[in-house]
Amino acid sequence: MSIKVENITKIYGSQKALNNISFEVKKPEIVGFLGPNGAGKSTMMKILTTFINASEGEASVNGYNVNTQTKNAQQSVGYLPEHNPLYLELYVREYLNFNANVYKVSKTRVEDVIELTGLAPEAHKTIGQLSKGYRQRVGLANALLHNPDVLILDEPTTGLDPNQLVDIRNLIKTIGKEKTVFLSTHIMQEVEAMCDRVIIINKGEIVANKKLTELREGQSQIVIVEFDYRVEEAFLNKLSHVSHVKNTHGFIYEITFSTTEDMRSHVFDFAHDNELKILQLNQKNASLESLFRELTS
């Protein structure tokens, strides 16, 4: 088991930050721990990583106690905090050699981390040349010289523009291939295109833990299409396994499914034969965002 986690308490003076908290991560598997802030999620990751005690139960990474086996814990982790701490002055290569230093690893791992992270194009740069998704690329670097077989990412595209955003996106999920992901967000997309399981979290106590497949199992889909005019409402129902349909305003429609069957490709097609232009064409996942405004409200 990669990370497990067995009745977790963690006390800060008279507040309960964690309260009797267990679950499991395997490998590989990436997993998104979700929950409004205040709700624990930083508190635990700062305990997995053996920044902080947990007051109460234990915690293991790859089978090593946080608390007892502290040091090799440390050495098959690997940790993105939220606030991503780089030294601005320094080189990109020079900053990873210098962290290669500490870890005791290969100066070939370096330049490894930088052709994985596509860091390559900017690593002749100081890292306060760099933009915020560059940034995160060399956290997700350091994160990495170590080859530690699970990787624990504080809200790791946080700030990012769309493009950078899906870049980062794609990383971790290359990542995730092959290790184990833990990662918290405030994203509701990103959780949908990364995650193969949620865990919610909520004033220190877990209130869900599925898999995505599960969530989705008898939910609606909503797909959101911008025409460059308007349409019908009841032109769009003779789409198949429509259950409704709601323009929302100007030409923008919310067109709900009763599939779980990806019914984006189907709208684009069904455009096309009767020469309709899309401005825009995104799928709605209202079962993740519903439940999550359920649990943690």
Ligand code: ADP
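By rigid core we mean the largest C-alpha set that fits within 1.5 Å across both forms. Numbering follows the first chain given and starts at 1. None of the values given here were measured: they were computed from a predicted structure. First, how it differs from the form predicted in complex with the ligand.
Here residue 236 counts as shifted, since its C-alpha moves by at least 2 Å between the two forms after the core is aligned. Relative to the superposed core, residue 205 undergoes a Cα shift smaller than 2 Å between the two forms. In this overlay on the rigid core, residue 46 has a C-alpha that sits less than 2 Å away from its partner position between the two forms.
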Second form
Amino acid sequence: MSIKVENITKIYGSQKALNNISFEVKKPEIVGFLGPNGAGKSTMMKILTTFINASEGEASVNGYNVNTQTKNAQQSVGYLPEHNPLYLELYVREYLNFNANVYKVSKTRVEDVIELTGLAPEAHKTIGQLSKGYRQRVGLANALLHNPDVLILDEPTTGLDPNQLVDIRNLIKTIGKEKTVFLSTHIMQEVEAMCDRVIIINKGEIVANKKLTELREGQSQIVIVEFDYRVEEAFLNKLSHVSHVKNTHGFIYEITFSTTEDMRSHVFDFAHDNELKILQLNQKNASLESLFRELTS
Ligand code: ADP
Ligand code: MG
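Please could you give me the other form, the form predicted in complex with the ligand, since above is the form predicted on its own?
Let us now look at the entire complex, which starts with that chain.
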């Protein structure tokens, strides 16, 4: 087992940040640790990376107990902290070489991680000259230097613009083919885009631990469509897999389908066959988002 957490509780003064938490993560697997701000995500990650001790319970990484086999646990884990602390005035290669020295990792490994994280075209710049997306790559490269089996990434995609987001997600997915990745986020879409499984935490307690495929079963889909003219709701009910139609305002309708198949083209064909014009057409997966809201509100 790559990560094993058994009955972990963490108390800061009078504040209980984690309350009797247990879960496991296998290799290779990308698991999302999802929860609102203050849920206890960073606290759990700091315990797994041996930065802080739990008040009660046991945790191990790669089979090494974080309290009693700390050195081995540290060697097994790469960590990208929440606010990715970097030395902005250092050059990318300088920074990674420095850490390679500290970790007693060869210089060729530095070149390997630069290649792996797509940093090569930017490696001659100072970290301060890089975009947020490239800074995250430096953080990932740093976490990968000692070639750990387990990667712990604390909110790796928070604050990235949409293009950077796609690049970093793809990079994490690539890394996750070989390693165990445990990443935190407060956004359900991040989990949907990257993870095999999600562990949802709220107020220090685990409220769900499920494979994404399980969550998607029985999921509904909402298509939002605007026609150029009024349409009877009963008429739209003739579409296949429809479970609910609601005229939200004007000629805009929210149509709920009980299928995971993308229904936009069916709506488009339906409009065409009935000589309706579509002014806008959008789709959203309703239930994963609302499930998260239900579990954490
Ligand atoms: P998350 O990462 O999910 O936003 P954290 O693990 O950072 O949550 O925090 C969980 C709770 O513990 C919060 O209420 C936070 O204020 C509290 N907390 C975190 N670190 C400390 C600390 N060093 N001292 C006191 N309270 C803390
Ligand atoms: Mg946090």
